[in-house]
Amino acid sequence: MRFLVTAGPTREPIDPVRYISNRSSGKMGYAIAEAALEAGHDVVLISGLVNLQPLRGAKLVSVSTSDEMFNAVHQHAGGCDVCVLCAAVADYKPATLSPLKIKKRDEEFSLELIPTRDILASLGGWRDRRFLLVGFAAETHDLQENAVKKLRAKNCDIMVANDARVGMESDENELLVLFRGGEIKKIPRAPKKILARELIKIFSKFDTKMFDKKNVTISERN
């Protein structure tokens, strides 16, 4: 199978020296890409700026901003069987980019932010898509409820949810895997590399050519 995996944070520049970002380490996305390679799959890894070693065997596409990640995902998604969007893409970016460093002043400073393009929703809205779409939801409260809402709103096949306070910048995590058909699978706390192998087993059980994305209830196949 052909996997597309996104990983890491995006950086949304404010001026030449400052940017908006988040604490994502990229470890979960890289672990998923590595597990897919170990299972014999082809992998395109679209990565934000992380402090991780490149994966031998994966096609690495390095990006920085949400717009760069959006464009890279759309360039490669059509040729893949499974799209796993694990990256922590910024929800907002500055409305304007200052060409010069903004100087500090002894007064309040307001920064206007605008929404970034929603990569996951854009893939969920693809007409006649033939790839399995997997999203990730990092939450700090109401984990299952928020993940279900995101699964439906983004038109995903699978949503992988975790408590951001557990998994952020950590080598371990615990996951809740939600399926379009209503099934839920809990994966107990474990190293991210072990979790990734379990996820690849789940994703690989779906034959993307066997169902119509427009009208289907997807459940895990035993």
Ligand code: C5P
The other form holds:
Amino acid sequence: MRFLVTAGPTREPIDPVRYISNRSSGKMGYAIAEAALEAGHDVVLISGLVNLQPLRGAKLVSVSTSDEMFNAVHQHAGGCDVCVLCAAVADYKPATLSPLKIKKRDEEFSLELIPTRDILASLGGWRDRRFLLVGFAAETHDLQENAVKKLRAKNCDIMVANDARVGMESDENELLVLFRGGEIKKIPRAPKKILARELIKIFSKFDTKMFDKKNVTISERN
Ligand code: C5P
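Okay, that was the form predicted alone. Show me the form predicted in complex with the ligand next.
First the chain shown before, then all remaining chains and molecules of the complex.
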């Protein structure tokens, strides 16, 4: 199977020396890409800037901003069987990019932010999508409820949810895997590499060739 995996944070520039970003390490996405490679799959890894070793065997597409990640995902998704969007894409970006460094002044300063494009939701809206679409939800509260809402709103097949306070920057995580059909599977706390292997087993069980186009449901192989 051919996997597309997004990983790491995006950087939304304010001026030539400043940007908005987040604390995502990229470890979960890289672990998923590595586990997919280990299982013999082809992997396109679309990665924000991270402090991790490049993965041997994966096609690496390095991006910085959410717009670059959006374009790279749209360029590669059509040729894939499974798209796992694990990146921590910024929700907002500056309305304008200052070409010059913004000078410090004594008065208050506010920055106008506009929403970024939601990459996962954009793939969820593709007509005749032929790949399994997996999103991630990092939450600090009402984990399951918020993850179910996102699964529906972004039209994914699987939403993998975790408590942001457990997983962020850490080597470990614990996961709730929510399926489009309503099933829920809990994967207890473990190193991200072990969790990634479990996830790849789950994703590989879905045969995207069995997509029922009318109802956009997927069938699990026995
Ligand atoms: O809404 P929230 O950002 O919590 O949703 C998380 C999921 O959506 C992740 O799978 C993330 O990669 C994806 N996402 C995206 N584009 C955005 C924001 C989030 O693909 N602009």
